[in-house]
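One chain follows as structure tokens, the form predicted on its own.
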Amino acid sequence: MDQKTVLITGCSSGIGMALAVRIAKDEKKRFKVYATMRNPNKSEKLAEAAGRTLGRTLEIKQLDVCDEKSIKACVDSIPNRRIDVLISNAGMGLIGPIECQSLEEMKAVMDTNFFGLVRLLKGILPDMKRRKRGHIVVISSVMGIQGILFNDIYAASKFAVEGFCESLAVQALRFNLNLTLIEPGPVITEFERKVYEEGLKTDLSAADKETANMFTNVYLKNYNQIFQSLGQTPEDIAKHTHKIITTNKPPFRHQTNNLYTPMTTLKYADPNGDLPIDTFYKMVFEHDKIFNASLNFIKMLRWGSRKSFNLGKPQQ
């Protein structure tokens, strides 16, 4: 069997790096991985993690999902422009009250998370259609199906991705193509740490006192606790994704975190949409002690199987 060509975006750290390394180290050597990143100067950690696969089943290339010329140059450099599996992973986050965020920041999130995927597919999808062969894998998020407090813009970008892919999936079937949305919950990465650190620096002067207090003393306070209790590792996501791309009939959606799935199920349990919003509100504002006790219990159960995780202290 010929090796499948896999192109992955956002591989300088976190989920992208874990994906590239795991797939390149596939025991059956079924894949040739092109691990891409916006800035190749940040490839040192990936090269180290790749080990002996570097130059064999893994190559590092430059690709910026916000630059069509960059995408074209990368795809053109791949033999016959043949990409069997595209894993769209590059992204950026943003947390905080919307009155404290600029439209430029919001546009940057949408440009990377949504239009970055669109640009990739404009450059790669026509070849897949012509060959009638290919698998498009998008690293989405549970926030693509359920909004979370103070993640308004990030959730919007992932909702856009999910709607786009639902529409595209119908067309893809006509060309014998597979499309899969991978939907992690909290994942312990430098990406999340940076988002949190930027959140700590948020200028809250434009927000009213109650909103500012809610962000600092409710959201940021619980952020660390949620990751300690429910967070997965990048390797967990890579393991799930590796299994997805090696199955004969990959699903359209795949949630990676069984601990978080009951939360997203709430959305489908009530056609009116009130149940998840009401449940989250009561958890955060009316039953916060029970919520925190539950997180502590889950954390205790998982303590022996994972390292502790600390993002730092919320601002006062």
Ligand SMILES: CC1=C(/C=C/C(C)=C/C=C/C(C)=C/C=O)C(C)(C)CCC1
Contents of the next structure:
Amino acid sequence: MDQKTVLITGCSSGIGMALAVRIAKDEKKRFKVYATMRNPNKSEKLAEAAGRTLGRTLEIKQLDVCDEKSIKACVDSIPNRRIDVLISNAGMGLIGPIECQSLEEMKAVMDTNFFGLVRLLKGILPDMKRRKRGHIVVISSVMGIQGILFNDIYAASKFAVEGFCESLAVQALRFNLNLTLIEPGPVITEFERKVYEEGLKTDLSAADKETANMFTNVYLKNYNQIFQSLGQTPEDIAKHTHKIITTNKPPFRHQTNNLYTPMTTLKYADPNGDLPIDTFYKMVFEHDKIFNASLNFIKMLRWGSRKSFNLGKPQQ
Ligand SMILES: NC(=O)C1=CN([C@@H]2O[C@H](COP(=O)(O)OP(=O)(O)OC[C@H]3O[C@@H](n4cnc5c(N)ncnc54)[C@H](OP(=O)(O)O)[C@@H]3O)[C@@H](O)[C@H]2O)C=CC1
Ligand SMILES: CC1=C(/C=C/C(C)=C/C=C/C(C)=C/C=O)C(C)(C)CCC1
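Okay, that one was the form predicted on its own. Can I see the form predicted in complex with this ligand too?
After this comes the whole thing, all chains and molecules, with the earlier chain placed first.
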């Protein structure tokens, strides 16, 4: 049987690693996975998780999405440069008041999350177009649809990704290519830990008192609880994505977390755009108790659905 080749970026941890393992372990062995990472010295965990698939349906390669030469070298090393499914996953977060962030930090986020995808497609799209065959899957975020307090730059990078893909989707259709944006809500990975630790270390001296207080005592204070209540596992995202790449007619957008969809739906419910903003404002500033009560309610819902899917008790 003709195996499809899958190239995934950012496989040293989190969603990328879970994706690589899940797809390489496809029960029908339909895929050959090129699991890439910018620093191959970090490949030990992936190699361990890959188990017997390593060297069979999974191969580890170097690829830095911020370096065009590294993309070219990686693609050239693949037989006939044939990539049937490209999963653009590499990314980074950034939280905090913009007054306290340097332009360099902001540019690094745009360079990885947005231009990283652009560089990949410049290297891979021409071959896909020529073959008139391929599926481009982009790990975006619910923040590609809706901004969240203190995620200004990160949300901007994911909005850029979404605008870019929406524009490209029509052209892709003409070449028989599929394009899918995967939009997870919070996922418990290194991303969450790194972003939180950097957030704690932020020098807030450039911000006014109210902003600094909002970041520390509203955002950071509730951060872990939000991730614990709403957070999915990287394996959950891998399961959704595996389904998307094995379906006949993949959708353009796919949200992975149905506990989060009520929030994103507000965006489409009001053309003026005030509804989601007012709702977030009330959640954060006016209904402290309701906010906590709704989080507890979500926890209960989650526990119920986990029981029915037999996923065990969520972490506390
Ligand atoms: N966690 C979450 O809550 C959510 C995450 N996402 C998105 O999911 C994707 C994966 O994030 P997640 O697994 O959570 O986070 P992780 O931090 O666990 O993984 C990010 C991966 O991206 C890699 N990476 C960063 N910069 C580059 C680069 N220049 N070239 C190649 N690889 C790079 C990292 O490599 P290294 O180890 O070398 O740093 C790492 O392998 C991101 O696009 C993120 O925006 C979307 C929604 C929610
Ligand atoms: C912590 C926190 C909030 C929500 C944070 C969320 C939902 C973060 C999601 C992160 C994601 C999805 C990252 C990756 O793409 C609210 C509700 C604004 C209230 C104030 C505290």
